[in-house]
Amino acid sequence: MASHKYEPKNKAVKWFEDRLPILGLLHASVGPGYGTPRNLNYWWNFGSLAGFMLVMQIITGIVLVMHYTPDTSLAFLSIEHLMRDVNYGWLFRYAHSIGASMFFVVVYIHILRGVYFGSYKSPREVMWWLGLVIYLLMMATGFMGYVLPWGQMSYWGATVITNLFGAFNFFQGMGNGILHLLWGGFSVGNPTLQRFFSLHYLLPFIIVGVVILHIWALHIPRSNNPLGIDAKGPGDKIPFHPYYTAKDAFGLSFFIVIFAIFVFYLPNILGNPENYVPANIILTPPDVEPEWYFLPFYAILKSMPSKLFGVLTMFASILIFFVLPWLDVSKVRSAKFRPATAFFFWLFVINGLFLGFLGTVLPTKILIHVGGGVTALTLGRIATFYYFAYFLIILPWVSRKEKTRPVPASIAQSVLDARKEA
């Protein structure tokens, strides 16, 4: 790839660039000056899609805040006012609520792509950690946002989830102290809502800061690619602009169409009907469950025999991703050349979807009518076992024993070989 150095031709632009080189930074970060592996496929679009959804959530959130009242007696009514009386208020509300789900869809695919192609391996461990920090902040932001409408599921969801922290009674009164800190009192109430509203508004801007660090960490070792080999020679790279900006724009246009279909035609498909009823502290919904993007972890929580063990296991199921670079010891990054790893990876994905399903059913429900019947609780424990076995048993063993396929010498060579075969 030819060297591209930013040199402004306009005198005014050059004067400004000499004093604050923002355009040069952009040129080197996302412009022709940034060399990118030439073989990136559409799975790499989901990073830019995640950035788009973050901006979308911030913009729609700012508009919603202008009409929202963080008070338990007015929160639900303020949402109704926004939906019924504010011009295009329904559009901003639905774009924000559906946007949260789309944000998680994009990030889940982005993470799983990183797992499949080994983007967590050296020298990208810090970039991987920062991505996981973004995900944890998203989870906190999403949970607090779910509480803000102050419907039935909002109130009881906040009650159930915050009570989980009461399990941390390692020292006398420790669990209750954490609960009182979260609630701002002795139960979920007005102080809780105001705290969650404040943090829900603040955390997206913290996410922006971590995203900047994530991109910075990416630009040190540069992007991974489907082959999982380093882009070394000039034939291995192409400028990010215009090649990948055009590719990202095409993927974004396709994504916006899907996003618009949900916003305009299926805005409530992912919502719970109970949340369209004002919160009632004396009437518990028949089944309290979180948003769909938390359901696999909720199923893991419900599968454990005790509350404390369930909470610890649920947190461990997320935190275990931080040590993934050391659990997988194979020198080959991409699962494209690791057939056994790819097989167990797709089993892991199917198992995660199954856990999401189990999160929606009662543990005592019989799902397999064989013999005495197999309950959702039993299946949840089996699925939870495989979830952790994938990280702690299967991946370490397979990465040591697996016979990998031949890895191309370079990206350019693999592209040329593919053309010859075609």
Second form
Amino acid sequence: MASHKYEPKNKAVKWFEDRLPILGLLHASVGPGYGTPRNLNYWWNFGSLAGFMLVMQIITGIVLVMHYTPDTSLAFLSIEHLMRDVNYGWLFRYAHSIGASMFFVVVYIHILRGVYFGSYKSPREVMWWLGLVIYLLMMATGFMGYVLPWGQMSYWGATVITNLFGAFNFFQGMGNGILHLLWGGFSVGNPTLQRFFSLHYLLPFIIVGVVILHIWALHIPRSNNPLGIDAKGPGDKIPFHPYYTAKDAFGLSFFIVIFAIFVFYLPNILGNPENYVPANIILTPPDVEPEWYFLPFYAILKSMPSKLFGVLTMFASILIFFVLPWLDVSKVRSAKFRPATAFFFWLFVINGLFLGFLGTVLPTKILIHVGGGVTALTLGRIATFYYFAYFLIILPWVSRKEKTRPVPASIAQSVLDARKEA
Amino acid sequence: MTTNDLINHKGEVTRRNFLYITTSVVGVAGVAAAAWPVIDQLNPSDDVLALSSIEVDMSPIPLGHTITVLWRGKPIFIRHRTPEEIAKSVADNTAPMIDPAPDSTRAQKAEWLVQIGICTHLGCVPPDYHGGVPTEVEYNGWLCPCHGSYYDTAGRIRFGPAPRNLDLAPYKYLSDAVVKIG
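Can I get the form predicted in complex with the partner chain as well, since the one above is the form predicted on its own?
Shown next: the complete complex, the earlier chain at its head.
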């Protein structure tokens, strides 16, 4: 049942395959030759959905570039021209901007699936790292893309985010030196827009490269599964094609419906209306906030009392995922058999959503009216503490102490047991 | 053969590993030299650097008002301070501060405050709240909406995440109420 070798029957195909074995590579990576655990659930759909979104973003993005002008005097107008005059211009723009949000939703679920089912654990650490590199590249790409329309949020988002790097001011003039280098001027301006455009075009292709490495690394230990145990015998596996190509395609059809609802009926719901106002370099809008997918990190930044410490904490909140495989020492991968870990995981997810909400409110705002009142700042500090405690205290401690539930002997055995119970 | 030579002579200075090291050093230096233009082209270009200084006549600014002028693409706040504001600021000289500075260091002439209108936290332009800040903390100067940094009537950071007082623009008086910025 598991992997069988690719042997083309057609002579012409065989002739080609002998010279460039690319069909065999596809056969073994995403075809019948890739033996996959038989028990993957729909949470495993999100990897291929992320791949779909990457391709979608590249295609719509290339179309947008055909109508866009990366110059501060024309950028905003060229987007309006695209929206009003170009045939289906609105469709490509909305598909691209909603697409960015969809890409992040899918990737966040993909990452959290990996955390819940222990997909980062040995022997998949390098695959995990590559995934995080993809995520970091996505953040950079998403941020620079948001600057390109040159609206108020574009400009002020770019100002705030680039200024983060000014926190690295270890000797006189270093912070400003870094900023002037990033901007190509004394503030965010035309040189900044042009370099962001250049890099926004480049990075997706770098992401494609890292995705290939990510999939390559996947094919060494092969897919994890909801039980978190290794797939051993042929009874544990089914070929990727047709089983998971079909399952992924079925999931994709649902995903496309949701994507289409946003593109056609709610195209601006995830954006900030302030970005339909052209950039004004002397007027900061009253509520500068990043796109929703950065809000939890923005809340962490706002929670810290000093600038440098805030910036370092924010970077640490993402980089900490790189050492996750060594913070969790449990021999059992899947949180299915680790009730305490599962509990703290869901608390982490809720805490993350709460941080996202805190990202949208002013730190001094009183959110709980008890006693003197509890400010968003205080709650932000508590949520930030839990965020880091989850990694640095809870996981190392729980993974050592927790009594795990019995893990089935094999994937096939768990299927048989389930049948017996039913 | 050649690899054997390297292993056998490890730690010794032979003609061969001398050549390896010098070649590598020249190679690395060459790559570094080639990388510099790639980095330096990101820095501000000559036309940006050449942006000259500006002269501002402050006499039309009424007492208790602020104007914003642009210098090097940055907003400059010029405020005509009232005697009450100056008195309040001087009285606060000894109050606990994030970046302590007596009022006298904030302005060459006490009634004219010339500062760069950019929050030292992450670069937003803080709006004027001399009429009073609409929250619990009151410093009646500028309040940055991005992350809640409060500046007092002398542009000193009093509360919030910003590390420094509003930066002062480099300026000098050409006459009684005319300054040259830059």
